[in-house]
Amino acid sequence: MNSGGLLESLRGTLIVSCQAYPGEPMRDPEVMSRVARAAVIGGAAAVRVQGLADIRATVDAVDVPVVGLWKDGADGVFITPTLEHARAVADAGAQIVAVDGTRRPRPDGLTLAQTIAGLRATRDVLVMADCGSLEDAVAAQEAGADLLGTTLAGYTDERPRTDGPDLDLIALIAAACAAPVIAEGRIHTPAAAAQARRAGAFAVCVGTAITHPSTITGWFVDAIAADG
């Protein structure tokens, strides 16, 4: 599928993020690939997967596009933070490489534009920029990103952290940028996903509410405890 066809295949669809944190029972590439398969059975048009082993396992397990990323570190720029990380994600089989799309300094000293250009020079992939603000999104589009995610809204101190998706930011980016907007972050219900789409999202990415049972269980526990 060419890049235009790949993008169009995501219009108006659900992307499911299949990730587990280090130390959790589900933190295993085979488990995550099975979670991804289950999401595809449910109708996911693409899956978002973290870590090279998880990407490789998932690419072999599903017949939908894989958005790949590599988290390295815990603070600052840690979502596919360098050009070498991005190349490794592409080599693992991801058709779309997700990278930190903020304007913060990157560990290898390259700009986002240099990172995207360096990746495209040798790899035939699309790039999703995980942004935290309108300014990030505008800069990421200028840098050559194919998709603009709201993944980092509320996590970079440029915008307050909303209880649900940052619908205002989705609308602002959709109005200001030609690149498709992927709504991601704190989308915990089907109603919130529909709101994100109406706000201008090209596609919607949901993770925790679908694929993280520890957190989902905690929501129910807290609700029961609060009621009595």
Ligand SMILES: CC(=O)N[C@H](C=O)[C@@H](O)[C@H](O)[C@H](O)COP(=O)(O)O
Contents of the next structure:
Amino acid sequence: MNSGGLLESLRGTLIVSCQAYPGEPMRDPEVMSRVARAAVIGGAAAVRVQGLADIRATVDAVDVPVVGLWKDGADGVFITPTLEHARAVADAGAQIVAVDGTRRPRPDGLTLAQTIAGLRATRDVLVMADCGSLEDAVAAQEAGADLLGTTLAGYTDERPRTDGPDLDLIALIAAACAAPVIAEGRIHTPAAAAQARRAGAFAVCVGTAITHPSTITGWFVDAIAADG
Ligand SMILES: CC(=O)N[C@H](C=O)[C@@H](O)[C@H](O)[C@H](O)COP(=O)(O)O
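Given the form predicted on its own above, what does the protein look like in the form predicted in complex with this ligand?
Starting with the chain above, the whole complex follows.
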């Protein structure tokens, strides 16, 4: 599929983020690739996968596009933070490379525009910019990003951490930018996913509420406890 076809294939669809965190029992490439397969059976049009080993295992296991990222560290710019990371994610087989799309300085000193241009010079991939604000999204579009994610809304200083998705931000980006918006972050129910789409999202990405059983279990435990 060419990149225009790939992008268009995601319109109005669900992307499922399949991630386990350091030290967790499901942190294993084979396990994550199976979680991704299960999501595809449920109708996911693409999956979002963290880490080179997980990306490689998942690319072999599913027949939908893989949005790959490499988290290095846990604060500041850590989602595919450098050009080197981005190239490695593409080489692991991801058709879409998700990178930090904020305006913060990157650890390799490159701008987002230089990172995207450097990646595209040698790899045929789309780039998803994980943004935290409207200003990030406008700058990321200008830098050449193909997809604008609201992934980091509420995780940088620019937006409050809303309980559910940041619907206002989704609408603001959709109104200001021609590049498609991927609503991502704290979408915990099918109703919230539909709201995100109505707010202007081109596609909706859900992680925790589908693929993180420990958190989901905690929601139920807390609800029961709160009821006495
Ligand atoms: C902020 C950050 O590091 N977000 C990460 C990005 O890949 C993941 O930890 C999230 O699970 C993902 O964005 C999906 O969001 P949610 O799990 O809320 O549906």
